[in-house]
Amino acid sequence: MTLTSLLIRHARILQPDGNFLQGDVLIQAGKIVEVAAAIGATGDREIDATGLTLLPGVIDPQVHFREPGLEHKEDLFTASCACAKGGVTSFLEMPNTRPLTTTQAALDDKLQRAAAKCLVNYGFFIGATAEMLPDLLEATPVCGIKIFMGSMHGPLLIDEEPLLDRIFSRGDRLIAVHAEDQARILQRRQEYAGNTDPAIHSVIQDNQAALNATQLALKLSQKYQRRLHILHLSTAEEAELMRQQKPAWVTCEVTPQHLLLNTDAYAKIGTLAQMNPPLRSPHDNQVLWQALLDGVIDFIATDHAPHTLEEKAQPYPNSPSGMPGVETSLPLMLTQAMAGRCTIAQVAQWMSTNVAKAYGIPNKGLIAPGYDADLVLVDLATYQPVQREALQTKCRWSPFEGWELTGYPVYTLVGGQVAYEQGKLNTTVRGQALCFQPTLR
């Protein structure tokens, strides 16, 4: 049965001004229609949210869900189940699937798959190639153009400045870059060839490789005043560059991994700590945190990029880079808030409000009348460890296994539908394709 109205009662509601209201939220036809201390109306269903905190659903703006072509690692259904369990109500997915998402036909295929399988809302990037296919500027709907400046091979690798300049000079779509200097990486791979210690990954793909590419992307963005988003900022040097030189039309993000993990993790979890860009030093952690708190870094993404445990068990450098993240990102950040490192309101800004603003996603990211009822009720009173066997992601592991976290979702609502409730998924719920409007221009 499809609910037409839902009433959440007695919740601690995060308001748009960052303050909390103890009260009720009335949802009708997937939209928030009233937020008040007490609502006299009734709904087709009521949720007693006593003791729970109501936040806008997380919008994860960088994920790799592996479908089509790599479904043994993850697929849109399993990934969206993990999203619902983690309080992620919308995601933006990357183009490095098989086939690559570089044409309207490939995009349409993903949209059809998502409509049939996804418990949460979805959007997709289109991938840039050296061919400059017309679909790069015309395919719709897309949240932006993805450019891999490094850490990639095949048609999606764009590591030469003339080609990058050509892409930046045409059209006005948001460009999101994976900023690593491929030439430096290749040189350093030769220097350290034969070293099978996973920790060498952070040495090969070092801070300078990241800074070089970020500087180039920023230069091209400034040359054309082109809307630019820098994905997964990982170094202190990049954060300071952004602090000094970031124009109004540029945004950047950081992952929970680059805030909370560092090179010490290799000794504990080996290749499970391997990702691109790599984990950095504790100093980088600190500088990234400060940049996030100061608003230099705009928001948080997980870069959810699962591989099987068997794949990860291969010796470095044959082990693939990437780790899952959608199920743990919100509890990780809320645990930091409860420890006093930031506020709950800041977490919601970084994981929802600012993402919707940057990508021009209408009616999402706030709890207010007229907004979509993409919501998550979390328990901030209970701490539980991250447990491998409880994960919904197909890869069934987390780099944060064993971490004691709070803020786990108790209910996740997608368009007013209850997709996750007290440990159980409603796999009949389906999200919708996201819409994108031009921003920051």
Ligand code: DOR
Given for the second form:
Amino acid sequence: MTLTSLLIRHARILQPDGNFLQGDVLIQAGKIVEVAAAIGATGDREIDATGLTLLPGVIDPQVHFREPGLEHKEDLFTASCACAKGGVTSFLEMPNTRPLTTTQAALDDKLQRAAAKCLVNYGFFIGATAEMLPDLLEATPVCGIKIFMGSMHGPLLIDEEPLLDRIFSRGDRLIAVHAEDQARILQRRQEYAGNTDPAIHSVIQDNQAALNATQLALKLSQKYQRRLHILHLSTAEEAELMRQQKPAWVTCEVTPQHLLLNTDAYAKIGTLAQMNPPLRSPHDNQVLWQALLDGVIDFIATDHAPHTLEEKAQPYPNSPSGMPGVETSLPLMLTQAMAGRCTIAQVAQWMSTNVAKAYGIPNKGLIAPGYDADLVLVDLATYQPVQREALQTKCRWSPFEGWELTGYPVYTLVGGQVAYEQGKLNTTVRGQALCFQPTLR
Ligand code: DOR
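Switch from the form predicted on its own to the form predicted in complex with the named molecule and print that structure.
The complete assembly is shown below, putting the previous chain first.
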């Protein structure tokens, strides 16, 4: 059932200026219509949010939801259930599905699948291949062009400068890069061949490999003043490069994993800690944090990339890279805020407001009249461990299992509909396709 009006009462509401208001929010036809200390009107439904904090829903700008083609790992329904439980009300999904999302037809197929089964709002990247299909510049709606400069097997890999140059020189839509230097990785894979310790992953795909590719992407973006987004920054060196040289038309992101986990994780969770780009040192964690706090890094993405436990149990290097994240990202960051490392307002900026701005997603990312009612009510008073049994992601594991977190969602609203409520999903709720407007140019 689609509610026409909903009133949230007695919430601690995060306002656009970063201050909190103790009060009510009235939602009508999926939009926020009033935010006030006390609203006289009644709604078709009221939620008593006493003791809860209301934040804009998370927009996760980098996920791999595996449908079509890899549904044994995840699918758009299970992933969107995990999103709703984690307070993620919109996601931007990557093209390394089967078939690859490189054509309008493949994009349309994903959009249709998402419309049929996604509890939250959705947007998709189009993938660049060496074939330079015209769809790269024309397919719509897309949040941007995804280029894997490294760490990719198959036709999505684009690791040669002349081809990259051609892509950067044509059109003006956002280019998002996975920046790792494939030639360096291949050479180092040979050097370390035979080593099955998963910790060697961070040595093979080292900081220099990430820096080389980030430098190249930045150079091409500067050459054409092309809107560039650098995905999952992982090294201190890249953060320093961004601090020194990032132009106004470039944005970058970091994952909670690269902020909160480091190479120590291999000893504890083995190949579950394996991802691309790899986990780095505690020093990298710290420099990335500072860059985020200073506004050098614009926002946070999870790079949710589920693989089954059976796949992950294969010995390195046959174990696939990637870890799930949409269910834990908001509590992880809010727990950091409660520990004093940042503010709750910063978490909302990094996980919602700044993402909406960077991708030109209208009417999202703030709690204010006229904005879409994509909202999350979180409980910042209690702590609970991350537990495998409670996870909605099909892969059913998390690199953060056992971590005591606060800030878990109690209610998640998507376009004014209650998609998640006190431990229960409403699987009849459907999100909408996101719109994208050109930004920062
Ligand atoms: O670790 C990763 N896994 N990084 C990526 O960029 C791709 C992802 C995947 O699709 O498994």
